[in-house]
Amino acid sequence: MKIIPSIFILFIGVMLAAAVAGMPEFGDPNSPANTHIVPYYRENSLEETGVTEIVTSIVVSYRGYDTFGEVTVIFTAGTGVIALLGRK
């Protein structure tokens, strides 16, 4: 019965190793992020968002829901810590 979880874990490990092997090198100027995404943001962020700073336009406009989710998780964790530490 313990063989099935072991095979599953081995399968997941092989899949993760294959995915990592297919990733571009860190800082590769020819990676898809640097050849497609960065130029798009650089050329269109002011026009599409009206924000002059590219980083702000990405975080607030393009990734707004993701950023809101991250802030919600951090706020909830902080509230939980304060609730636990505030007990007498």
Second form
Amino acid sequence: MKIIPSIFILFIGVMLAAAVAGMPEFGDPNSPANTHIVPYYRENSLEETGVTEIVTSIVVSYRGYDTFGEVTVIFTAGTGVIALLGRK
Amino acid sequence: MSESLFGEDVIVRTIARLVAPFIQLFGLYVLMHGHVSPGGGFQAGVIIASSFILLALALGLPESKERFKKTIRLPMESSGPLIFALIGVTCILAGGYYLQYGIAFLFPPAVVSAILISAVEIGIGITVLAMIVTIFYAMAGD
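Switching conditions: you have the form predicted on its own, so give me the form predicted together with its partner chain.
Up next: the whole complex, starting with the chain shown before.
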């Protein structure tokens, strides 16, 4: 019987469900995500990056290291596939 | 998979050959408008790569490879991280931080930043395009 793992999983599930109930509402203007950094991006991203699309300014400029890592991940993934399957 | 999935079906072959350039054009649009509207390098690379995958499905793998040769893909795969890193180092040489695009060079910082961000997006698009197509060819290859 896998009774102990089941109880453990159930416990974690209940905890997660309780945590979800405590999350801020979707689109809540008073949530920390919307009061902390988003107003700064909305007001300053155009003059700081010269890009009208805020998402692009965040992805490429404010979070540029992360995007650089993503490109490297794609490059590494492709290199791994080539190494495993051979270049066709 | 040396033969097409659809054999010699004239409709499928013709439509795929007709539609592929428009998919690539839309991909270029998404790439070049990444800084003014939703879009960017990752999405554009996948859209353009999907046109080559469509050609491979409809016309067969060799004919798709004929349009996107290995000699072209090889430099494209590594150019994206290279462009990204070079632009980052250029920002250091210009007196800023790594990937600080807003450096004053001939134009106001915001304009330089927009140009460099577009260049980075193009680099991302090139790498994603070449890598997705290469992975597809490697997995579909016989």
